[in-house]
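First, one chain by itself in structure tokens, the form predicted alone.
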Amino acid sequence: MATVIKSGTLVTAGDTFQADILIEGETIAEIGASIQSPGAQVIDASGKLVLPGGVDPHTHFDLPMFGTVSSDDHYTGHKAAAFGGTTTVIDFVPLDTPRVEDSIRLWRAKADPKAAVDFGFHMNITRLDKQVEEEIPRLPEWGITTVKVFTAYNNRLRLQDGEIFKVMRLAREHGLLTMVHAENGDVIDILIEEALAAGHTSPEWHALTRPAWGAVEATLRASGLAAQAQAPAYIVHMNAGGEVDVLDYARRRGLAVMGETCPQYLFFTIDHLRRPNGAKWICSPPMRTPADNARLWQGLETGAIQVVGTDHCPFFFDGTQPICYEDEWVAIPGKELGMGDFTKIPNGLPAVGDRLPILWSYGVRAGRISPNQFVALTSTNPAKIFGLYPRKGSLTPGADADILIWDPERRLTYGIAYAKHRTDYNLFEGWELTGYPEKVLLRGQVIVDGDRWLGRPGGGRFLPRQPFAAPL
């Protein structure tokens, strides 16, 4: 059956304006005035503002780390993003086995069934042998069209400079994009080693030997590796305001170097991890100051920055006591493993469902970013830059009617009430919003309504993408 949306107030990355959406099938097939189509069931859409359904390229799900898991899976995770507006999520294949071939295999076994939205995948390259070298070139035929590499996490993740200009190369040469995690491992091992011996080991420490010119540094670092390689470069999760001056220098310098932020460096600081607490904060790379909120803000109204992501990575706060979570008692190990100990903290937020109505509330009603910016840093920006555009990230005929009927006067006091996490907290509990998701739709089909979940395990499908995207 066709499904009309009427009367709506259509916001995309460069436009606003009042139309009607045709939906036949799982597309877009026409956006115009008083759209007539007999025997279509109607959306109602008056006073409400319909958006493309947000895309999220950084979530980490069902993800192991320090003896635990992250508490999401690749349903809950993506029911919880359904909720806030997110209706493609791209998450990290880690390079577990010998070939590569086999990790996104494993990936996708355990992805497939579970899925409640679309995905993609990105590839971990945390090493660089014979084998590897030889199965980037045919990331593509597997779907797969980023890579991410690290400068952190020494002898786990982390690439030394050489190699990560060796996969620079290869991923410029068959149309690949490299993402690079910008950190500088070698001073974080020698802090760490030094706030041990002394005994500091509260969540703050996590901070603080992780210093925000070591981010700043490796995103130069990383930027003169892709100027050298002549392949594009996307910076995960900036959080520094020096990385947001190295990202501005580069593209004034007219390379193809981008960049993302999350909500929690928007927000929050080194402080919050100074809480009784704290240990709900702690992420890689850490929460910082007052003045790198306020530059990375800078940095999204003036487009230095392209996208706003999350890292979703979330743990339970005390995974001794078990949540209901869809009529089932559910408890994982969390961040009371590090209790006593910063390093043994599980590293990770939950996020993917916050990320929409937050960053609307506080940045577009807080008058920081239009909504056309809004469109384009969560849903527009992602897609075009992953390969995925326009069939995600746009309101236009024959893309994936993957769509938001978006109340901007809804007002409500959010926390884990209305969050979908599989979590037992929020790091937005108590703030209050105006303006949340009404309806969501994956490709034609309502899987939110209200408070309502349609949606389904399987439902989701995973998203092969095209080589040699143009940077943003």
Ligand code: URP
Second form
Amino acid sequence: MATVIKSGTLVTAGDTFQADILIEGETIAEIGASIQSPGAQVIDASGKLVLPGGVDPHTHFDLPMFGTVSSDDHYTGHKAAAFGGTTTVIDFVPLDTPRVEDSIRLWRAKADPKAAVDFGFHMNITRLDKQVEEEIPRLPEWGITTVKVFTAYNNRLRLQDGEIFKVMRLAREHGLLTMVHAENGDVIDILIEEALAAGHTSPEWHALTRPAWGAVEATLRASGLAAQAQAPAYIVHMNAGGEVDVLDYARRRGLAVMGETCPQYLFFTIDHLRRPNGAKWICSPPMRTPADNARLWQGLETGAIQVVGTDHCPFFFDGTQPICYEDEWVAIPGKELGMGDFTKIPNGLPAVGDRLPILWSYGVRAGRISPNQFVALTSTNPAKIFGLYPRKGSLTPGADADILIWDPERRLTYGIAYAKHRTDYNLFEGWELTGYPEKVLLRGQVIVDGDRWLGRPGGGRFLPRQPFAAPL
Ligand code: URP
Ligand code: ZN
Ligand code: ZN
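Please supply the corresponding structure for the form predicted together with N-(aminocarbonyl)-beta-alanine (the preceding block corresponds to the form predicted alone).
Now the complete complex, all chains and molecules, led by this one.
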């Protein structure tokens, strides 16, 4: 059956205007004034905003690490994403097998039956041997057009600079974009060893042993390697103000270097790690200072940073205490594993469902970014950078009907009562919000209606993505 969304105010990355939207099947058929479609289901959006569904290009669902696993799987994480207005997520495939193809097959086997929103994959390149070099060119065949490399996590995930250069060059030759986790692995290892030897075990030492200068220097190094490989690059989870300066510098010199930050780096600082429950804020890279928060905001305002993702990688704060999720009691070991040793606290936090509501209230309503910038940062830009545009990230005939009916006046006190992450805490607990998704449509189907969940495991689809094309 067709659906007409009537009398809403459409907000895209470039425009704001009143129109109706006709949806036929899974896609937008028409956008215009006073669309008549006899027999169509009507969604009255008067007084509401109509936005393209959010695209979060940085999630880690069901990821084994630190002797446990991230507590949202590809169903619960997708459901949380949907409630927060995100209808597309891109998850990272760990390279855990000798053959890249097998790692991807295993990740698809986990995700496909559970997916509740549409999803794609990035491939982690954490080893560069002959087999991996042979398989990188084949990634587009498997629908993957992005690789992630690390300059930190020595002896685990890190590649050497020469290897990163080789990956970037190979990636560029085959239409792939290289994403970089930018920290200084050597310095981190030395500082951690010294901190532990001196008996420093509390969560703040997680931040003190991962200095901002390491992130800044590694972002410059990644930009320089990209320049030498004549390749595009994308800096993930930007956290330090100096990284914005570097990105600005690289871009003004014509490099196709782009970047993302995440809500946690816009609002929190090392002081949060000093709280008695500081482990809740532990992720890598760590929280920095108010000056870093401010420079990241400025980067969003000026367009130096193109994307707000999440790096959603949740763990329980106290994984010994079960929570009730969809009528079942669940407990998954979490941050308590690092009690008495900050190096053992699982790195990561919940955010996929928070991103849009928090950024709307504390970005748009606070006057820091416009509604159009909000759409660009959370939907259109990631869709473009990651080869999904205009199918995702746009309100245009032919696009997938992934649509948010957004109530800009809805007021609520946010926290775990609203967020649907499968964990026992929310970093934005008690924050006052104005503006929230009222309905969420995935390819024409309403999957969230107020507080009702109408989605299902298997309702989301894998998205083979286009080769990297358009540097923003
Ligand atoms: O602490 C984090 N961010 N965990 C996820 C892994 C990563 O580097 O993105
Ligand atoms: Zn990372
Ligand atoms: Zn990540």
